[in-house]
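Below, in structure tokens: the form predicted on its own, a single chain.
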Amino acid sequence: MSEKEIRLEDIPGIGPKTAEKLREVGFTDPMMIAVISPSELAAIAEIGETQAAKIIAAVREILDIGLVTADKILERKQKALRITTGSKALDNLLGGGVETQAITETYGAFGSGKTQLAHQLSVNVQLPPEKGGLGKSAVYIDCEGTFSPNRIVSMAKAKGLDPQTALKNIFVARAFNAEHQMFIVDKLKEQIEEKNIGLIVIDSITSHFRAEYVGRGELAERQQKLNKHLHALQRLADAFNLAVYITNQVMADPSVIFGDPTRPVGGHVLGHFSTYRIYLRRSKENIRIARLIDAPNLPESEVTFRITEEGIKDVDEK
């Protein structure tokens, strides 16, 4: 039985009652309880940890979930989609393009393109298919202030599309502190089929954290808190086969004296959770250059691309 066909009502230990507390906050999908821990649950569904861990317990021995063939894993996989970056040389970089189910990371120093990207993405993910979108919206998490809707309409005119309606299919959630930047993610999963999302932007993803939690003392906490957002993320990108683009700040690292010191914020918590990181940084003009640094199937390289009024381009491309 797949997971879509599953009522919530056929659980073991969920009722009429708790079924509908779930769906109000967007459990449509049994995937989603089986990957939350019974603390989670049970705040959520107002109910005891013991009864949610039963209910966890029950969806996955329903599911299947734990130990799994491979040919499952690549058939999952298969069903991941891509988003056109409006580059050929950096889709080819990423493999075709932004991954569903997947986290996409971008680190660079300021003025590299990572907003810039996320900006594209947020306009190409609206494209249908056949032009390397997935024909659905997307939810742009704003840390940084750094959102321009005069962006996404030059972007939507050069791919031909109306910019009324690129602006509509873009969900902007300005995000004031690491908080509620965390609440916003947990609240998505109540409005992601409802609002068609594809893709969910996150720029930038530390800055909030590295602004809030300073020094020694603070960081075992921050890493903590990072990596249950990440978790959360990460659920959202399975659960609805979307894509999750998030942009990273840079800083130097001072044991480095020869070669580049710049190294991304967010630790070894961000560099494990990120399924494509990716290096950005300025070259002459409008060009910039784009260095894969780790990808689960794909080798470590090197490509370059343009910036331009009408959004991103390859080198070559008039």
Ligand code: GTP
Second form
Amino acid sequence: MSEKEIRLEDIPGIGPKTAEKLREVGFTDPMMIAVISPSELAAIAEIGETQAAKIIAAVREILDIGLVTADKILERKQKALRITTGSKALDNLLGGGVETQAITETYGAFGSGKTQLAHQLSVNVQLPPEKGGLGKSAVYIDCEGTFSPNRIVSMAKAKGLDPQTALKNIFVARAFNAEHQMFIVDKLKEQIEEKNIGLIVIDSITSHFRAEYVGRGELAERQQKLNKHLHALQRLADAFNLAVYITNQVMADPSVIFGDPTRPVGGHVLGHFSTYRIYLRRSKENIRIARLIDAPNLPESEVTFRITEEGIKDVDEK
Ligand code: GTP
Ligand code: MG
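Right, the form predicted on its own is done; let's see the coordinates for the form predicted in complex with the ligand.
Next comes the full complex, and the chain you just saw is listed first.
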């Protein structure tokens, strides 16, 4: 049975009240229940753990989540699309632009260009495919209050897009804390097709988590939550063939004595989920250096690009 045909009420153990509760917190799809733990479900639906375990078992029984043949995976991967960054050099570094069905992360010091790239991609996703876009809209989850409609207008004009239309195709959500940020992502599922979303931006993924989970004792919990958050993003990327672009802050690693002590926040948890990880740093004037880190099928190399009034460009481009 395909998951589309099953309503929450069809699952043994889920009554109308529990179904309502689950939908309220964004669990519209039985698959979302199949992949969480009984204790998580118990907390979310405000039911006992025994009942939660029974529901999960029933969902797994109904859903065909067992095995996928490799040709299906290949078929899905072949549908992956690319969004241009505005710089050919940076696109090449990523193997052709920012990829759908994947999470692309940039990390770097302040002013390194993470937010500028977020704006540029939100414009570029709207371009037709022959110009490096997907002809789709963007969701922009702003965690630092740095989204700038004026920047969108400048970048849209430079790309020959009508600025008003470009602004209308970017759905901005201001996330006030980590919990809110996760809630927004969980809620997105219902909106993606209706709003024709091809890109989800989160700028930055770690700032709230870092501020809210301070002491050492809270590190494990922070990483678990981040893990779950990234899982949710990857599921959206796969299910809707969309691109996810996240930015990340850096911190100094005191154990590094020689070389660059800059490390991304969230360490291996983020590294594990981000298919493409780019370290950005400033060079002279408006030039930025992008280094691809740990990409499985691409060489670890560096390119340069420029941030101009019109947006992101190649260094030698006018
Ligand atoms: P944090 O969020 O502070 O960690 O930094 P970030 O990596 O997000 O930096 P961001 O992308 O905001 O880059 C800021 C830099 O982009 C500025 O220092 C400028 O060099 C450049 N920039 C931003 N807006 C403009 C603009 O309108 N014109 C030009 N020419 N450059 C701009
Ligand atoms: Mg920023």
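Since the structure is predicted, the reported quantities are computational estimates derived from the model, not experimental observations. Residue numbers count along the first chain shown, from 1. Basically, rigid core = biggest C-alpha set you can superpose within 1.5 Å across the two forms.
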Q. Cα of residue 275 displaced 2 Å or more between these two forms, core superposed?
A. no
